[in-house]
Structures are given as C-alpha cells and as structure tokens.
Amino acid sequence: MVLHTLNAAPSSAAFRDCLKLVAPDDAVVLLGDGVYAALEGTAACDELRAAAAALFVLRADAQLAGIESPADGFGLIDMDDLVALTERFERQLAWY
C-alpha cells in the first residue's frame, strides 16, 4: 500500500511513471498541476480510474485551478485529510 502524491500535469512523464506503479491497494492524491487529471472526460481521468486505486484531489489546489468539483470517483480532501492519509500509508511516493 502506497500513497502517491501527484503534483505533475497529465501530459508529463511523471504522470505516466506514476500510472505504471499505482496498484489497487494504493491511494493517489492529486495536487498542484495534477488536479487537472480529475477533469471528467479526459484521458488522464479515465487512466486513473482504471488503476482502481483510491483517488483524491486536494480541495485548495482544485479551487485555485478553477475546478469546482472533480470527476466521479475522486474525493475532495483538505490538508487535515492529507495528513491522515500520510499516517495511514507507511510508504509514500511523490511525483512532480
């Protein structure tokens, strides 16, 4: 079980590398430019859903990007929720 924090745009190599390693028991938190992967109808959104991991979007970063609500299957979290996730997952990988 790994917590992936993805701060890279869907068009980046880091995004592609992250997708290769995400497993169903993992969680992915989108932040920074990564929040654009939570837009409904995008290939990035579909690819993340196909990974079958738990998917989250940092609310503050989504709001800054003009994303009022992410696609279905992505939970909106705040910093307290992110801290709780870091406590739940022993291993973490940061992608940027």
Second form
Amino acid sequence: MVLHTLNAAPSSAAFRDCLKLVAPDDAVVLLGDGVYAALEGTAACDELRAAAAALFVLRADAQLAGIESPADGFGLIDMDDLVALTERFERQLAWY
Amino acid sequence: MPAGVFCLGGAPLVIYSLLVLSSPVSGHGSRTGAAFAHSAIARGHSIHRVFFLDAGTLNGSHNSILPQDETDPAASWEALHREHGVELVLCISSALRYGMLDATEAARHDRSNATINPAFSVSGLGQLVDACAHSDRLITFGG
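For comparison with the form predicted alone, provide the form predicted in complex with the partner chain.
Every chain and every other molecule in the complex is listed next, the one we just looked at coming first.
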C-alpha cells in the first residue's frame, strides 16, 4: 500500500514511471502539474483509471489550473484529506 | 494500526518529518509542503523536523522579496517554527551552493553577512537520517 503523490505533467518521464508502479491497493494524489491528468478525455486520465488505484486531486492545485470538476473516478481533496491519507498509508512515493 | 503510531482518544497521532526539494520561486511544492505541515499540526500530529535539500534550501532565504499579490511560502515555514517550534534545517552543502549562509558559515567563508532567515538552521545530511529514525512518516515535497 503506497501513497503516490504525483506532481509531474502527464508528458513527463516521472509521470510514466509512476504509472508503471501504481498497484490496485495504492492511492494516487495529483498535485502541481499532475492535476492535468484529471482532465476527462485525455490518455493520462484513462491510464490512471486503468491502474485501479484510489485517485485524488488536490483541490487548490486543480483550481489554479482551471479544473473545477475532475474526471469521473477522481476525488477532489483538501489538505486535511491529504494528511488523513498519510495517516493511512505508511509509505509515500513522491513523483516530480 | 501501523507500528509506531500511538493512539490518544481514538485518533492516531503521527510524528512526521518533511523533506522539501521544491524551490519557493517555481511550482507549488513548497507552498503545498508548508500547508501540509500546518494541517498536520491542526489535526493533532507533530512535525519532528523539516529538512530542505537542493533548491529547497532557497526557502530559507532572508532576502527574497515577492510581489505583494503572491503568498510567500517562506513566511509559512517561518510561522511553523515561530508558532510550533518546528525545526527547519537546510542541508549545508546545498545551502552553500545556493548562497544560503548563517552567521557562522558567512564568517567561515569570509562573506560580509548571513543570508538565511534565523528561523532556519544549517546542518548536515545526518539530520535527515536522524529525522527518518525519529519519525513515523517522511513526506517528500518536490517539483
């Protein structure tokens, strides 16, 4: 069970590397430039959903990117929720 | 419940340390890290240490001036130290490369003045290893 914090654009090598390692019992939080993967209809969005992990987007960063409502399957979370996720997951992998 | 996480009044209390590689002048990583730390404390957890590495050491600058309409992540880190006594440590080898000097290093390297905010200290990578050993979680903020 790993918490992936994905702060990298879908076109980046870090994003690709993260996709290879996400397992179904993991959680992925999109932040920074990673939030663009929560745009419906993009390949990155479909690839993340195919990983069958729990998917989240940090609300503050999504709003800065102009994303008011993320694609289906992505939960919008606040900082308090991110802290709660780190309580549940013992390990974090930071992708950037 | 994971080992090393203690329970008080039903809520698990976690000891965190943070590793910050994000520069305060590009991306959101530094702001996100500081907000995370404040939020964790608000939830009753503790922050053992924040270790700044590479461009993250720029968060300790005493000389950066941001436009008035931008939030200053350095101020948020400083508040963490001032209000909650959180230890803010800049990696010494990164700090020297980026010109982040405390008074001791400024004198040692014959520079006229210190450039870091007094809320921060400068120390070696061993402080990161120590932070890992004394925390339940190490959370990294990069990018």
